[in-house]
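Have a look below at one chain only, the form predicted alone, in structure tokens format.
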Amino acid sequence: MECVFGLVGNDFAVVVADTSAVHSILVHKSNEDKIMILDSHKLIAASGEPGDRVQFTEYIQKNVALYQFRNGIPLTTAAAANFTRGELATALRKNPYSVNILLAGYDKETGPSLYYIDYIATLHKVDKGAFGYGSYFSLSMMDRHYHSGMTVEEAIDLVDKCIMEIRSRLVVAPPNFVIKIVDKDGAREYAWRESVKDAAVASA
């Protein structure tokens, strides 16, 4: 039951998503990031198989990481989800990823964007986007309260009414999400928003 979602503001991109590790009917952790810094500027989130989703992000991060070593410039936001899309399109004609992608970055010259790219490698600009069952929750109360130029208290109450509405609908609802911002000042976590904390491991 997965859920990541995301929204353009004024000079920002944030991005939210739950932090379950599930498989058939057992949770196996309840604190699994699943936005990835992709570099100073730019955030990936992820839903799909754990597998595919952890593996495929990597990949993008260290291609990135490798081009900006060679080239001494990085990416762009939209270079990178074109790049990234065009990974995906490569794979899905050999041995295709079951993964989709909310791509956020800012950059000096155009600000801050939102990139949809899904598993069948569709790419999208958008300004505000959703995966997994928690869209069906997310993206009607988007719908409803998001407008251009949000602020960041603007943009942070509208994810918390997500995540309360995905929560009180979803019949599994997964407790945590993470929530992570990128800006003129780069990408970074913002807040968490917990129901559950794992256990720690006793000691044997």
Second form
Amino acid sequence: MECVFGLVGNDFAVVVADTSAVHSILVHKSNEDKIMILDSHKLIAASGEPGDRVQFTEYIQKNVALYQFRNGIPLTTAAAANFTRGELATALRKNPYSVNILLAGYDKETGPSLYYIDYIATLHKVDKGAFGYGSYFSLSMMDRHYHSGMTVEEAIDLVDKCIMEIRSRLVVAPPNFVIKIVDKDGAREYAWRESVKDAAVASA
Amino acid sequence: MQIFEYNGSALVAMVGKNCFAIASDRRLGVQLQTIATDFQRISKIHDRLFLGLSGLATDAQTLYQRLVFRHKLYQLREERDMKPETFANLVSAILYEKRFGPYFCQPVIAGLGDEDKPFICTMDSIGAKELAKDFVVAGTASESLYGACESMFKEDMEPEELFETVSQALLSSVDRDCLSGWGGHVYVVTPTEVKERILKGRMD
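Given the form predicted alone above, what does the protein look like in the form predicted together with its partner chain?
All chains and molecules follow, beginning with the one already shown.
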């Protein structure tokens, strides 16, 4: 089952997602990137129905870009989160998206922030959040070890602890994870944690 | 899965001598899992009118946005704030609009009307108003709250005593409800000031 979690540190936010694309009992691929770079300083980690996940996050990404083109300035993280919630809420009683989202961003004025947006459009600003079966383990690990103002090293250490816990205690634990970070220098991929590598495609 | 009990909530409003108190719990949950312990259920409409929304958090957020919009429009047109009785009618009408596809919320409205007379009311999810002279309750802990308020309530309490009563009633009721709790948020409103206090109760 899909595991997504994230936390806010000193002047950065980090989000982690598993990278398995699963269909019933079959694992299609183990390097599916579920954390989209929304714009220069925002990350959107999404879990849920694969079609909805890709479709909805791309829709949000394009609309955030459109706002920047039209208005010349980027949206703040709070504004992007509220926009995302609005889209989910509008669709909720017509054609709901089954996508859970953790939106991480860095604003110059307000610093790092993390928003929890679940599939029925509940929005809440959090310091640590998680979705999926993995949340039972990662939230508890974060409750124990998290403190405000963590450094990158401390945060990645905590992330690794959470991944260890998921790998050892979740029966259908995903093998690989991707870690992305957003700070004043922008949103970027930080690392992969792989325990299973996809076989290399034979060259033609 | 009961939709009104998906997120968990507890709300109470009580009338005092030329003042009122409105209080809520602070838990945001997704069924058995706690997501946040700092969720705001009570919002200020204007200095003398507060709205608490219990029930499904996403609908509470959508409804709150719609009501703030309507109130701002009213302020622009009428050049004054809405009276609590008028606002209660507005909430009731907006809820009944969705009679056959309702918002899964139970609002609690508390305000100071003409001549600083306190006004409280609650309604069900389709807008059936329940006016009361003493106290109103809502949320998953409502049955406990009814009992606690009935036994602790006295007529014409001063703001300090009202705060104590509301706090004790809230904390003792949420302690009997697993879906609400994690502290309390109490607003005591008099004609001259609004005092916001955070309670620390059993954090479980």
